[in-house]
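Quick heads-up: it's one chain on its own, the form predicted on its own, in structure tokens.
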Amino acid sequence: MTTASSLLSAQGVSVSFNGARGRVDAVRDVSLDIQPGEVLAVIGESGSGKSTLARALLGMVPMRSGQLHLDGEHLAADTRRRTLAQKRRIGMIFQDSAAAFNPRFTIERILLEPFTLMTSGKDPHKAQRPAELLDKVRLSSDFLSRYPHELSGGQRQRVGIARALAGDPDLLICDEAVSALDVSVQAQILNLLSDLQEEGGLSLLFITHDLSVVEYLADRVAVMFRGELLETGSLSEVFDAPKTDYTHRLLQAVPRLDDFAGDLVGIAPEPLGRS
């Protein structure tokens, strides 16, 4: 049920493909909410459906059921069919970054497209906004001229975060936003996500397999596994307290879930305590 409170909210949210054998569930009536100012992460193993969820909140996969909220308000499916200020309050910003880009465009050009998209009239202030949007992810406007492979892997990021905030947005939706970097780089970029969220008092949907980013990052947790929410509450409530077995597995597989992927697959979603 939606929240006053609520800054997003999805209620049975089902995604299906057509696959070779038949249907796909991708997402299976998920229901969850994002509070204004607050960290969630969604956790599970490839193929869990965390992915596809983030892709319909945004609108970039259809729904095949469920209800979309924006502080209270409804919010459409398909991405085209939302308002410009409906648009404007989430951002995305993608595990990689190169493919996100066109890589005959100057960084200027990259971070020009969103007002573009984005502005039903002229913005007078429009050709200062790539440089002000650089200043907010610590790259200096000499960047402006480069193209995307003439940057490093943190800095690519850097700038898709600043494309992601071209609209001022309220929630970043970020799907595993870090897993491509290198551990150094990757603590720059979560320590910059999380200046970001304090200054600017954002909402952050944090899509990732990597427990020690949750750790770091998280108020809240939600687990999927197959394509369902098993459970949701605070982080230390889930990694404490562990609602079922599943959770209490994939929290065994620290710091990182990349190393065990394929021993998960297969836990059954049962209870902690049911025979």
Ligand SMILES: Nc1ncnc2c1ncn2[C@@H]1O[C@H](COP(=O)(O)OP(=O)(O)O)[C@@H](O)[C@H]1O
Second form
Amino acid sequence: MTTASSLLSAQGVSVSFNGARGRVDAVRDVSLDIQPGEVLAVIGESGSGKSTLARALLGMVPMRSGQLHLDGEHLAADTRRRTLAQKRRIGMIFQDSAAAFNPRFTIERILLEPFTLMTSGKDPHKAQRPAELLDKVRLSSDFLSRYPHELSGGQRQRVGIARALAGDPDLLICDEAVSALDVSVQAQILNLLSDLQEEGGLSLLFITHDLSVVEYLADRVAVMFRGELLETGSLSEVFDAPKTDYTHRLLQAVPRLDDFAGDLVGIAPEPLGRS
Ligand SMILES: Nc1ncnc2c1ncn2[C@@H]1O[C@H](COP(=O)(O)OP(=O)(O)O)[C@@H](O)[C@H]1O
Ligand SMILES: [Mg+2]
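Please give the other form, namely the form predicted together with this ligand, since only the form predicted on its own has been shown so far.
Next comes the full complex, this chain leading.
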């Protein structure tokens, strides 16, 4: 589905890698659309091409073919050829966002960096921005003077989210953003992402192998298998009436929320594979 109102639209995206054992077609002719304010979950087992698709959307990996549009305007496949305004509109959170933090920088400095890059130092309120970002992710300004190793995993991921919010993006791409966290912490981070999405009208492209997370957060679901997009649909279309045998089996392979009366997200089903 391509509509004029799509925030991000990808058509016919293919990505291949040339490795020692020949060519790997990691993403094959994938088309998808993300609407303003919606949560699109991308599911599929390990190696199905989810992360590569995310990196292609971010312009971090060369596409063999395909077209991207942001708000109906052409979006260059290579991030270096995107405008600053375009780059600001898409934020990214990884499984371990903190791995990219300089361990010798305070949280304040880590959160100042994106502003230095984005506004070339012209923002008169730059000094306030780190505290504002911490507030958005429900951390007190006490954290400004701390170092990454002084934070818990959940706190570090909150700082990762804060940093991804620095450009005031319209879309956050979350690649296994809670997978490395304890189950109770996962729930807190998911609630935060859900609040940010509702309050700020953010769209989320949420990549996960954890179907309980999908059920909690997603409006629509896209299922990937061996680089291909097998099906997309609303949460209930895909979960209650999967169109393909693969999706049916994928859904049966892990416990569902229904199996855990009352407990919303405090569930860690066996991963389908490591991502
Ligand atoms: N940089 C790379 N070089 C070579 N092969 C890669 C690279 N990144 C991913 N792949 C391969 O592409 C396929 C899809 O990987 P990936 O996108 O990471 O899947 P997922 O995120 O769904 O686990 C896998 O076969 C993987 O081995
Ligand atoms: Mg992955």
